[in-house]
Every structure is written in structure tokens, then in C-alpha cells.
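The form predicted alone is given below as one chain in C-alpha cells.
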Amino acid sequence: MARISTIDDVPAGTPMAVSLRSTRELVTGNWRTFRPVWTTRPSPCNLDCPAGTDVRAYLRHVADGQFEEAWRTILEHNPLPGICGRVCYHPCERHCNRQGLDSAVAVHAIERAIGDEARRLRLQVERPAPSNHARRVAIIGAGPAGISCAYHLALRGHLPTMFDAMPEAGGMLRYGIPPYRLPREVLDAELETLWRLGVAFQGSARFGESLRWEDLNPYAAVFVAVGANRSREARVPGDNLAGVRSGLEFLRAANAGTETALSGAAVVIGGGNTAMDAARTALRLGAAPVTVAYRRSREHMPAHPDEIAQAEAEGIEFIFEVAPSGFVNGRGRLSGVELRRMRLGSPDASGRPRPEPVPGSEFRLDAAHAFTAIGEDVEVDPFAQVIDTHGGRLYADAWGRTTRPAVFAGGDAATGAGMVVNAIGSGRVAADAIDAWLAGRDPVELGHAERVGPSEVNLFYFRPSARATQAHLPREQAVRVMDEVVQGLDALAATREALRCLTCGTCTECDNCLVFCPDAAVRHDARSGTYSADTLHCKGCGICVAECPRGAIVLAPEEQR
């Protein structure tokens, strides 16, 4: 096509509108009915995480290769970084927006690095100066809701308690989840910012028992944390037998060193993680053939599917759509499992089909251990005479607060919500809730946003590139030791998988909006590193949204002139 450098130039019959003055003499502005408002707005990941993590910015920290700040990033609302990267499923992953092109960012992954790095370098929390507004509170239960709330209470310079019921911290961090998925020294690790933040910890303190309501009168407020620890029974014929025990139970003993070795046949009851939990350290302890057994089919299976996963991959055998109807006593003790078939019919309250037995179908496994993990309950029983309950949990409202003054609940106890970073999560608004009451003031409401959603970003703009994926210890050497099976990103890995990070909601500076504004209506102020638009000029035609990468720019109605 020949060059146009006059009117004359243009073939005539050319069907288009030709100036050659500047598009500045244009004042487009007055045909504009939206404006486009640059903005930051909440990514899936940040919504999605229960500790109320700022996902999105410690992500970038570590693309950068500031492993410290996304450290200190991660502190601000959660003190287990590297506990949440080993054992937390990664909601935060969930609706990563990054799906769209391949994969989600694998923001588990590099939590646990940032954490590992601040161990490696020994990073620390500085303690706060004393406060004259400092009160004691007691904690009851030092699992991951009672110590985050330690951890928050402490930050605003209070006084924490944390009484347990078993001699060390940590409670199913340290009772319930084995250590080749949660090494001791990493836990260890973590609970030193609290004891050096000033928490104190009494261990061996049962509440109803060695620990009364009439003990805690010294302290302004109470947390009540003490998790879901009861187990449901079978309730079938053998159940008291020797042999027979709930899955938490054997845990609890595996976890504290009181149970080093087993022999013969392991039957596991149950489909959650407290079953793949037990199934898989009753084979580290030496039982043979360990299985699984499920009332549901696999993919009712509450347990998350890379626990299933690793469990078979580590020889546990499963059997589905049974249930037990009896343990069979061999001479004094358990000798075998009977087990029922079940079919699957309409759905139950959960929403998932409900078991129904098939009569004649029962069969008989060998067994020399049986643990049930059919699920846990709350022991209200010693808290009833003090805090309200609502079906079988502790009543408690969004902030923890119960209904008597100065109490508070949280964690398993109160919301049944079952992962570690719920409660890590419970724990850090109870702590608002109780500094907010200790200071005579209600505790500040946050306000709702819609997430970037996977529409709002353009994909264009970034490439593919693979997921990081973890290396695992050899079946051969994992079932022989409780060595940590999954193993971790270095460094560069890490920093790696953060830069698949799309980075949804904030603006990075990349200057799309500009270059592809027809209008040269946006302007760019590098100073504060922010956008705006010259309104003489933008129509509100919304080009600077549709190229904008990572949907940090939205178009608002523009007042009626």
C-alpha cells in the first residue's frame, strides 16, 4: 500500500475517516459515559485464604528474591509459615486465576520455602515494647487457633497464657499429624517466636481437671481452643476389644514416642485424614497389610486427594462401599474385622450419597489392629457449666465472642471448620476481638470485595510455563522411617513458581494502558507509580481495561453532566 502523507494521498472511495492533526486537538472527553478507575482489588488467593494471608504480595516478595519481607508479610496475620506450607490444602490455590493458561501457582510450595529460608537464617520477631494497657489472657488449648491467638495477643503487647492439656505445645500439629508430614524441628521453630514474644505455655493442664474456672480468675479474658478431640465410636459388637482403638488415640501414642512398633494386619475404618494419618504410621510401625476401609466410593472420600494419593503409593490397599458390622474376638482380643458391603443410595445431609448395607454380604478381613477415624467431636462436657453450645460445638459468634462477657472460643472447638489454617485463622479475629474488649471498643469490620475473577484477567500477556513440582522420598525409604516424604523448593525454585504469579488485582506498573489507549488519554505518574485519565480526552471506550493484564483497572459510571 503506498504511503499516505497528504489528503490526496487516500485512494478515493477509501471507506474510513482520515486526519492527519493530532489526536490531541480531538476533545473526545465530553462523549464519555464510563471512566476507567485504576484500583487494586482482592486476587482468589488473598480471598480465599482463612488465615487472612496477603498472599499476592508475598508472592511477589519472593520473585523479587525477598525472602524476608515475604516472611515478615506472611507474620502479619499468621506466625506458622512454615508449618501452613507443609500441612495447609492450599485453598489459596483453588481458583488461582493462572488455571486459565496451565496451572495454579503452587502457593503451598512456596510458603513452605519462605518459611524454611527464615529457619535457615535464623529471621526473628521483635518483641513490642511493655504496654501500660497490657492484661494477662488465658488460653485454653495450644493448637494452631490458641497459638495464633497468643501470637496476635502478644503482638499488641498483652500477657498470654496457653494451658494444654498434654505436656508440649502444638496439640494436633504435634499429636495428631505425623512427623514425615510435619517435622518436629519445624514446629519447634515456629513456637520459638511465640515463647520469645514473651507467651507462656502450661502444659499437662486439663480444664475440668488439674485446670479449674476458678484457677483462671487472674486473667482479664479466656480463649477457649481445645479443638475436636473425641472420637465417634463404631458402635459395633467387638468394639471394646484389645486391638481395637480410634485413629486419634494411636496417633496421639505414635506422635509422643509411647508407640514404636506393630505386627500383623492393620485395618483402618475411615475415609478422612486422621485415616490416612493412621494407616500410613501404622506402616512406618511395621504393620502388614495396612488397609483402608471406606463406607463411601473414592471420590466421596473426604481426606484431601494427595494424602490418598501418597497412601497408595505407599502400598496401603483400599476397599470402598464397606462398613464395619463387628470385630471378631480371638481369644481375649482382635483377630479380624467383619466387614458389610454398602450400596450407595439418595444423598444424606452432607450431599453426598448415603451408605445403605446389602444384606448378605458381610466378609471377614484378618486383622491384629483395627483404628477408627470416623470423625471427631468437641468434649463440651467440661465447658457446658460455663460457655453456651450449639450442636455439640462451643457457641461462639464471628469474632469468637461467646455469650458470656470476657470469654471467648475458636478453632475446631467453635466453627467446626477442620483445617489448620481455619483455626490459625480463628485464632488471629478472636485476638482482635479480645484486644478490641480489653480496650472497651467493638472490634473494626472489614468490608467485602468481589475477587478478580479468571474474565478479568488477559492472558494474552503472559506464557505458559509448568508448575514446580515437589520431589518425594523413595516408597522403599519412606515407609521404613517418619522422615518428611514430601520434599521442599530451594531458593530459586521457589522464586521460580512466584513469577507465575499473574499477580491479579494490583497494577505493576507494565504500561498497557498506555501504549494502547487510542486517545493518549492515560497518563503516567512515575513518581508514585500510579495511572490516571486525562479526561479531556478519554471517551470511556474501555480499551485500557480490556489490555490491562491482571484486571486492576474497571470502568465506573460516569456522572450525569
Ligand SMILES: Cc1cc2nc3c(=O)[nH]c(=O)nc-3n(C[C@H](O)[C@H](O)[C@H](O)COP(=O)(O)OP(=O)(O)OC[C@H]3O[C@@H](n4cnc5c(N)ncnc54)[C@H](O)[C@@H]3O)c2cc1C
Second form
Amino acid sequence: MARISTIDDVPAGTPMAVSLRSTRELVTGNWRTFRPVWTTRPSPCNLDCPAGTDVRAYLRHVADGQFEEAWRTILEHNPLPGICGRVCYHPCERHCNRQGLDSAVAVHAIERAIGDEARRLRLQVERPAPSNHARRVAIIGAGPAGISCAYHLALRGHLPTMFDAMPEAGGMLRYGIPPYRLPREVLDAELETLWRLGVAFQGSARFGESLRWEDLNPYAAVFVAVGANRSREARVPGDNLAGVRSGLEFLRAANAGTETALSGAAVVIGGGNTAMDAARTALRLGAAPVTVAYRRSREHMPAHPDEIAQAEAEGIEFIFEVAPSGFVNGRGRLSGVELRRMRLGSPDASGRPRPEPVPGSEFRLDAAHAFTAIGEDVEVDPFAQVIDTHGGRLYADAWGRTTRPAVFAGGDAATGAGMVVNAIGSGRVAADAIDAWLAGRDPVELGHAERVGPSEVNLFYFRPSARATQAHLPREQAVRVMDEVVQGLDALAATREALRCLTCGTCTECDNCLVFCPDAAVRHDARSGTYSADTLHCKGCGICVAECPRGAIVLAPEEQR
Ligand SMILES: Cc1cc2nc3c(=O)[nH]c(=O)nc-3n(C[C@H](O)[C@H](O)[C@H](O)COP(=O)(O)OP(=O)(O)OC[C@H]3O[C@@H](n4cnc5c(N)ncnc54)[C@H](O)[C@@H]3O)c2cc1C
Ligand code: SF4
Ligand code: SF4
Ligand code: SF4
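Structure of the form predicted together with the ligand, please, following the form predicted alone?
Shown next: the complete complex, the earlier chain at its head.
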């Protein structure tokens, strides 16, 4: 650029603030008390993804049209992007800084598009070269926690084998969540990644029955991830009648294909994931009407609001503030559910209002089927002889270490019923700990970093734009088939949505800091793509910090002289 001596030397239209006399001639001296430091800090989405995914990086790849790079970025932490893009409740979006402008980036929908694109392109992970430190590791439970642990151990060159009580791998992804939310071809394609990495699977192997502790002697370490698979019982008269089942038992049968049709009315007791899935599956198998009976009010339902809305749109009826007082016997099988009204009292241990029965308020709903879905517990008994348990769960520390050397635990079995993405995260962390233990060292503690908050991004530089929405299968079609309801974004729509990301906390070389520095004190090294301040001229005024759209610069106090 030609030397600028007077204002006339500045080319027309140049968005540059120029301080004509101070820039070269006036040095800062000892006036400056702060200096700008270019830095990379975690974005809220990165910190909030329990799987540890670098969301910001993969969104940037998608914004650049690089789906393969995006997929590989996700797979550094999570082998199941197509699955998480569908069923993860996306805590990564909760504190998205874009909400200060309009609405959070639809991260989960983009993640789904990445997974689908990888499936379409048949992308594969590289199998690591055989390692001379490879050890055999047994994983009991092939749900998301076990899958994640096996994947990360295989990537580190170990030889994991997953054992599961069910014939096929997937845990709740296969036997809990119905195909209209998670098509089985997506699950099978993402499991293919593990098989290619050499992970072994042994189905129909239930620990405590066909699989015993002694059978695990050939393994150098064990990861227990058996989930929370035992349904709580309603414990009201008639709960053993034919026609009364747990929602989970019904879903297992429907998802395994052994139950294909229902007739008559169905009542589902509960307000969580299992209740919504049991109700919507019952509707698809032919039950009518299908009614969900929940003991608190709608806003206290544990199910995700999207799922409640979809159930309602499909024609499921809801009755709130009721609980079953009995199942009615009609010639040896269920003919109705007796419900009692509840009133909401003072908060219980969960912080939600305690439902209290209203005496004499009983009424009856005709029903050929009743599905109880009032929570799931961990079956700790088979493991209680081997490892410590705590509060009805398997005891494990933050690394998944139990009190017994070489035995690790994670997922719902250690935390209680939770979310897929937490199970995936716990499997990865445990794989780190197992790998470290096998090598005779401690796992590497990760430092805590502060997220870039909404006050640190400069929204002035972004235009409002609507969040992408995913189309839904029309209701009439949806309730008749198990086809996927939510239709996803195509690659173009996903790219557009990714362009809404502010890339919080890292530099994208937009040059704002350089352009707006009144002392032209910002230097750009084009080769490394980094910026720095010319400390002879930088006053530490902080204009660059304020004008950085992404919070990628902080003002650090000068050291005391
Ligand atoms: C109906 C339903 C729908 C859900 N929907 C969602 C959702 O949309 N999004 C979400 O984030 N979360 C959802 N969840 C929660 C989520 O599925 C769980 O948090 C997650 O699957 C836990 O993973 P996990 O690997 O710990 O356990 P699981 O997925 O339960 O897997 C445990 C595995 O261990 C096996 N096993 C159990 N006992 C033994 C034994 N003794 N020996 C050998 N194997 C054994 C089981 O067969 C199973 O395969 C849902 C849960 C249910 C019940
Ligand atoms: S796994 Fe869930 S929390 Fe993590 S990036 Fe994907 S949608 Fe967000
Ligand atoms: S704007 Fe992008 S980087 Fe920032 S929190 Fe949202 S998704 Fe993450
Ligand atoms: S203003 Fe632009 S170039 Fe400067 S640090 Fe921020 S993102 Fe990077």
C-alpha cells in the first residue's frame, strides 16, 4: 500500500480509520496499561457438547462446503454424528451466542446432514496400524456408552470386544428409540465404522447369566455400560393383568419386529421419553385412541418439548395431573385404567411440585393396552459382587474408574437414566482412562477454560437470518408407517445454516481488528494467519477487542514494571 501522508492519500471507499500523525511518529512510551492478545477460547457450543465435539470447527467446515472434513472433525470425538444429529437433545445450542441476534444455530440439524452426507459418500475412518501395545478390553453393554468406549479404544490400537444381552448392538438406539426417529440404516451404517476398526461384538451374552466374571479373565480391562434398563413398576392393583406392560418392554418388542399390530385403546402412564415413544409407536401399530396420562402438568413433563409437540400433532391425547389407581380386569385381561386426579403441592427433592392425590376423584378410561413409563433404573445386582454400587447405580469417578482396578463403568449405568450424548461422552473419557491405565500412567487432566460469552461477540457485524427448520412427514402418512418423521436439511440448506455461526472465540482473519485500529498497530502475518500488536504504537485502547466480531482478542494487563 502506498504511504499515507494526508487524507487525500486514502483511496476512496477504504473502510479504514487513519490517524495521520500519531501512527508512525508517536510511540506509546509507558502509557499503555493493557495490551491486546489474540487468542482461541472455547465457544459455548464446544463446551456444552457432552461428547466433547469441536462444534465450532465442524460448522466452519460445513460453511466452507467441506462435509468430509466436518465429518472427520466430529469423528475425533464421536463416532455417531448421523445418530446424534437425530436424537441428541442438542445441549450445544442452549447457550449459542447467536441467540443475542435472533436464534441459536441449528447445530443438530447440521450434524445430521454431515452424517447423512458421509453415509452417501461412503466415507470411512482409517484403521490404525497394528500396535505393539494393543490389549484386549471387554465392554459389557453395546449402547452408546459402550460403542463410544470401544471406538476410542480401537482408535488407540486396542482390541475391544462388546458383549450385550440383546442379539444386536445399539442399546436404546436400537431397542428403545423407534425407527421413525432413528432409521436403522443410519444406526447400522455408523456401527459399520466400529466393525471396520476391528471392534468385535458378541450378542445374546447377558452378564450374570451366559456371561460370567470368570469369562472376562483374558481381558486386561473391563468397561461396564449396561444402561438403565429396568422399568419402574406402577405398583397398583391389576398391574399384572394381560394387556399391562412397561413401555420399554413394548418398545423392545416393536423395535425387534416381534410386535407388529395393536387394536383397541391404549393408555400410556408417564411423561418422559419412553412415554412419548410408546404412545407414538402404539398409534403406528394401530391402537386408537392413544392417551398419555401424566401426574404433573405439561410444563413439568420430562420429555423433550419437540417430542411432545410431535406426539400431539399426530393425535395423541394428553391428560395431566392424574395417576393410575388401578387397572381394570375385564374377563382376565385389561379393559380399562382407573385414574385419580392429582393436585400439585410444594416442591419435592427434584424441585418440581409434588403430585398429591385428590380423594374421590377417580375416573375410568377404557383401554385394551396400558404401558407404564414412569422411569428406568439400573440393574445393579449382577455387578454388586464385583464392583461397588452407590444409590442404585454402579459407582464410578469422573474418569469412569470404579473402586476395582482394571474395571471401569459409564453411561446410564453410572449416572442413572440420561441422554445419548452423555453416554457417548462417558465412553470416550473412560477409553482415555483405560488406555492410560493399560500404559501404567494417569489420564491427562483437561484444564478448565472460560467460554466466550454473549457480551464478548460483536453482533453488529452479523445480519439477522432465520434458523433453518426441518420438514416433517405429513401427519396422515406419519401415523401409518415407521418412516422417519423429521426430514433433515440437504447439503445446501445445512451450508446456509452453518454460515449463521459466529465462530465464537477464534479468529477467522476478517481483518476487522487491523482495519479499525486507529494507530494501525495491528500486524497480520499472512503465512501463519496470525495477528499481533506492534507494541511500540499500540495504546491498549481496546478498539480491536471491541470490533472483533468473535471475541478472539482479549485485553491483558501489562506486567507491572
Ligand atoms: C424409549 C427411550 C427413548 C430415548 N430417547 C432418547 C433420545 O431421543 N435422545 C437421548 O439423548 N436420549 C434418549 N433416551 C436415553 C438414552 O437412550 C440413554 O441415555 C442412552 O442410551 C444410555 O446409553 P448407555 O450406553 O449407557 O445404555 P443403553 O443404551 O441402555 O445400553 C446398555 C446396553 O447394555 C445391555 N445390557 C444390559 N444389561 C446387561 C447385562 N447384564 N449383560 C450384558 N448386556 C447388558 C443392554 O442390552 C443395552 O444394549 C431414551 C431412552 C429411552 C428408554
Ligand atoms: S452431539 Fe449433541 S450436543 Fe454434541 S454437537 Fe451434536 S447435537 Fe450438539
Ligand atoms: S454462534 Fe457458532 S460458535 Fe458461537 S455458540 Fe453458536 S454455534 Fe457455537
Ligand atoms: S477482528 Fe477478525 S481478524 Fe481480528 S482477531 Fe477478530 S476475527 Fe481475527
